[in-house]
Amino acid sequence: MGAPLLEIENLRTYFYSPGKQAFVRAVDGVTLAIARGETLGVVGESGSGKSVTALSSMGLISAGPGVISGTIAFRGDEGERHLLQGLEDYVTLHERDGRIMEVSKDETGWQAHVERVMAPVRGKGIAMIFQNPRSALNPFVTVGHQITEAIRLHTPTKDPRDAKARALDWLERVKMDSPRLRFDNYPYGLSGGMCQRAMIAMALSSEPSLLIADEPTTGLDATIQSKIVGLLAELKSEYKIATMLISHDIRVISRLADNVAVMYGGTVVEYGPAPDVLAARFNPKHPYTAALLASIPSAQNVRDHGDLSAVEGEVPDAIDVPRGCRFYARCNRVTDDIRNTCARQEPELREVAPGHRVRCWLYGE
């Protein structure tokens, strides 16, 4: 099958909290890969690191210290690029007992280097649909102008009339109502669903190799959510663009994803084919994944449990990350044989079936 289109290995993105004088470990050792034409679904609770992983891949983390270590390899049409290469020259890490305790960062030099590396990649190589489309669009520029600008910047189409024709074509493809009228509208004149369609049209108009969709249905009513999911399904079938799909809605992920990465506490705890990861009765499965699936409103869950079950406990503190298994304090499947190991040592992401990996001591050697 060849090397993955996007390959992230041991990515760590920390932010410094002046109030607590400590680091927020938003992403703490994420490893995942996306093949050409594949849709990877990324699920997990708020604060699990999903969006920060996506923003790190786009080079959009600018706050200090931001991305501090790991590798991100992108193998697009222009060849292989290592998106974090050279950034270590602008950062000095001070570690204690294997943990980063202090970061010294040349933020100006860092940001200039990121822009040099990412300029040929953003838009053409990797495009992104942001979580809030209305705030992602420029409120002072018409929707049509923003799409034509992306086309002229990232494609061989430079003539304004040709770019406009291509923008209108994409607005029609994403089923925008009255595309010629909406072309001249400002974002504040569009509904949330229309803004989302405009964002999708802008992202796809440059024909990227990889599309990152961060919560594409958040904030939309149920009817519009269904239409956006249907649109993404059609675009996936027609254009075969590799996609990183981030969502809280497991039903959206199950409809669109080929593989699924379940994130918890800033890292990936389960990774594998979507039919296996999202099948409630499939084993082996990480206890957190099982708890998420049991909390989905469905007739089957009501029959099995009587009431919807919640994931007990609280999300781990991203500042004081447990040294052992990050889900240990909330896990209801811990046995006496592994209790001490769970509390003291973090498990590796271990392959438990072909293409299926789980980070849990229940599945040891």
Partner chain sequence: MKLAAIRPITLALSRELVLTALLLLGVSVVVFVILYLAPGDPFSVLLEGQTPSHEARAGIREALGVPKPWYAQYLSWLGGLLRGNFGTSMRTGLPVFGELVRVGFHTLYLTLGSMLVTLLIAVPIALRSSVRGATGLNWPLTMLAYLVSALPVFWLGYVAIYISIHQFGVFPLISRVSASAGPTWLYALLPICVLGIGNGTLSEIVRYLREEMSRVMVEDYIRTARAKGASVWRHAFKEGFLIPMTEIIAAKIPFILGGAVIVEQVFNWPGMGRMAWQAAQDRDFPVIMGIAMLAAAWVRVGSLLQRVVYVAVNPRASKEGRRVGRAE
Contents of the next structure:
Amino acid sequence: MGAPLLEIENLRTYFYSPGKQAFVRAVDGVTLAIARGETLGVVGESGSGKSVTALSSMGLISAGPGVISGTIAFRGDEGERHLLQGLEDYVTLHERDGRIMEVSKDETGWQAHVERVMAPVRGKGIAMIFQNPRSALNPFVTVGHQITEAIRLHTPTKDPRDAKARALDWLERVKMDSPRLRFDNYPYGLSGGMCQRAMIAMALSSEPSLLIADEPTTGLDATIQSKIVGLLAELKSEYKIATMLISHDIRVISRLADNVAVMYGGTVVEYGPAPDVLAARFNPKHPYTAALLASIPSAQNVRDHGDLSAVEGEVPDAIDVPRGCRFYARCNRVTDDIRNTCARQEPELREVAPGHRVRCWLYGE
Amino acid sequence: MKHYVQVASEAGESSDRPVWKDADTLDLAYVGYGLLIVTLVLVSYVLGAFKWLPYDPEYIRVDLLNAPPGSAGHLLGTDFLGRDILSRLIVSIQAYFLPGLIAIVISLVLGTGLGTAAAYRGGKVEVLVTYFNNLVDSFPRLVLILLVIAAFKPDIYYIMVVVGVTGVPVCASLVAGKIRFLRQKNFIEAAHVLGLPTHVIVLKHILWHHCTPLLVIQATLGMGEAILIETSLSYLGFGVQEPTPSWGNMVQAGANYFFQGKFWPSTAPALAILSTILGFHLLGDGLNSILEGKRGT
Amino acid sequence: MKLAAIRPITLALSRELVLTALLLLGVSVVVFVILYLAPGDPFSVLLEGQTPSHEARAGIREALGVPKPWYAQYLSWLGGLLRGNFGTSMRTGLPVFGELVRVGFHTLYLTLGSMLVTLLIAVPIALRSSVRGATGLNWPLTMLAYLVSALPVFWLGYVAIYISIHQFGVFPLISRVSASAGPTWLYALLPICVLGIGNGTLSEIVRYLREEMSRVMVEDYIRTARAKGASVWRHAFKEGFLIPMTEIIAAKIPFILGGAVIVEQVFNWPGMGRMAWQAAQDRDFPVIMGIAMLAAAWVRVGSLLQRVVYVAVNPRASKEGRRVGRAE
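Having seen the form predicted alone, could you now give me the structure of the form predicted in complex with its partner chain?
Let's see the whole complex now, leading with the same chain.
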């Protein structure tokens, strides 16, 4: 199968919070890989760092003085690129007691470097679709123009008329109703679902190697959500495009993903084939995944009038990261044997079955 | 018994921490400088009112014309008639202070009234207020003042009424914007549901609790405007008349000597204008940033 | 589709036109009322030093249309305005309309030129600080903008004149018209620059443009544009630059006209401001009325143009009907 298309290794993305004068560890050591044609589902609560992982891979982190480290290797049509290479030259860190005390960053140089590295990747190598499609499309430009722009930027089709024909073609492929009409519409005249179809058409029309879908169903009505998921499933079977699908909705993930990464507190706590990770009764698994699965209403629950369980507690503070397991404070499966270890030491991602890794002391030595 | 936290809280408003603890150093410096200028203006006003001055501002000394600063006991030098510049600068405040206050009071009272009416009643009232604002904004302030001068007489109180009225639209739209923002948070509706009378809601809960900072800021900026207008008019010869000093007529009187290379008699009042207007601007913007969370320039 | 899209735009634009007309009507009422309330006979200035006979007085009254009731006076005055008849100057006896056209052009050059100067300074600063964020240069530039906007424009004028006389040997106080021999643009440049820097709007323009640009730069659709590798500038142009630019320019026209009154005085520039100053001194009512009307008309037309740009650029404008532009 060869080297994966996208390989993220030990990604760390920290934001500075001026109010607390500390760094927020939004992503804290994420390792992921996506093979060609694979759909990787990334699931977790809001604040677990899934979106930040995606935005870091696209070089779209712009909020304040953020710091990014790790390696991201992208092997698109134009050979291998390391997307974070050279960024460390722009930052100097001073750390004390696990807390970064002082950071100096050459913001302008950093930003210019990111733009230089990412320019050939964005759109052409990796395309992205976002949540809240109505605000993600430019309200001042017609839908059609936004798609033809992507086509003319990234594909050999440069002639405006050809590009328009291709754009219309893509609008049809994403099942936009009356595409010729919608082509000349501004986003404000379209519903959320239509906007998301336009976004998908725009992302795919530049023929990227990888599609990142960041919460593609969030902000849409429930019925529209399932239609968009259906569309994504069809496009997946038709074009076999590698996809990183980010969602907090396990049902969306289970319908589309081949592999799943469960994120918690800025790290991956479980990683493996979708059927194994998401099967309700599959053991072993991370207590957080178990809790997450228990919180979805299934047909079974509804029939039995069973109780829905929420994941107890709150997402941990990303500034004072606990020294031990990040989930320790909320975990309901700590046994007396491992309690001390859980509180003091962070577990590794350990392989528990072929291709299935879990970050938990339950499955330790 | 359950306690509800007030919904309409904005950044920094609901906490007990004094606002200046979270403020930016630069904003504090702005406000500090602004307060220094305000104090100087107040002190000068008192000094001028009681004639506690180093020299008689209208006393002419033919032997000491256009003296540089620091010469012969004249701290800031003398003008083209040998009159003490420092004394004249201090006395000039008399020309601005009360008229400026009148202009501010007119802007704030009318502006608050119209703004509240527009945002509170909405509908036709709002259309009318918007029309009024646009109408007033159609006139360049100085042109309107010249019109009034032509019609009546170059009287500072007439002029300040015009300045006050032309300040109404800004104030009205700020107050209206604030009230609309509060309405979005539904807490005005909550107060109505609780049965509070309208005038209590408007005066106490809206204007007193939420608009005071905004009005203080507007007053500060308004004082700066009033001073600038007065100096401009004095410069044009419609304000305070010689020999009574004002910063504007002092700049103008020094102009001829300016071209001969005697900069000081004209520059001293210009610097007074500059530092005072700057003080009021910085005070307004610093307060805006600290109290309203809006970043100034 | 195209036809259906045009109709709401036409509708929105005609609404703006009606609004402008209504406001200009209001302006005429304000101007009339102020002068109607004026104490003394408007023509007493003209006859200063004479003791006119009763008949002469009545004759002049008749000529000026004074004995009619106020509304008749207003209507006949307004009717005159609409036919381009602004009356005759009490001082020179010339028709006001022709005078207004003559001085209007001079002031137009001055204000447009100075607006250009202001923008040439303000736009780079605003863009630089909104795109790059706070840099080392930001603070000094901000301070400079503050200082400049607090500077009394007449004193700035003196400094400029002094420098031009002593450094360049050019005496800029000769009016543009009479300086037919020399290069006229040289005489025009100085007042334009002085008004451009000293009209007091610089720091506000910088702030407004920067705030709007920074606001737009963090919009979701700009992130989309970056994600697809398109030009951020092109996507941000309409909302982040074009609309705020036209808004702030339209909002600042009155301030620049006000500044022009003073700069024209300093530089002896034969424009509206100087004429207004002269008219205020002479109580030359027809002239000051005409100037006030013309100035207000400029402000309204500027505002109308801003709305036209807004409606043309923003597909939502014809539906949402945003409140008439005031830059806050």
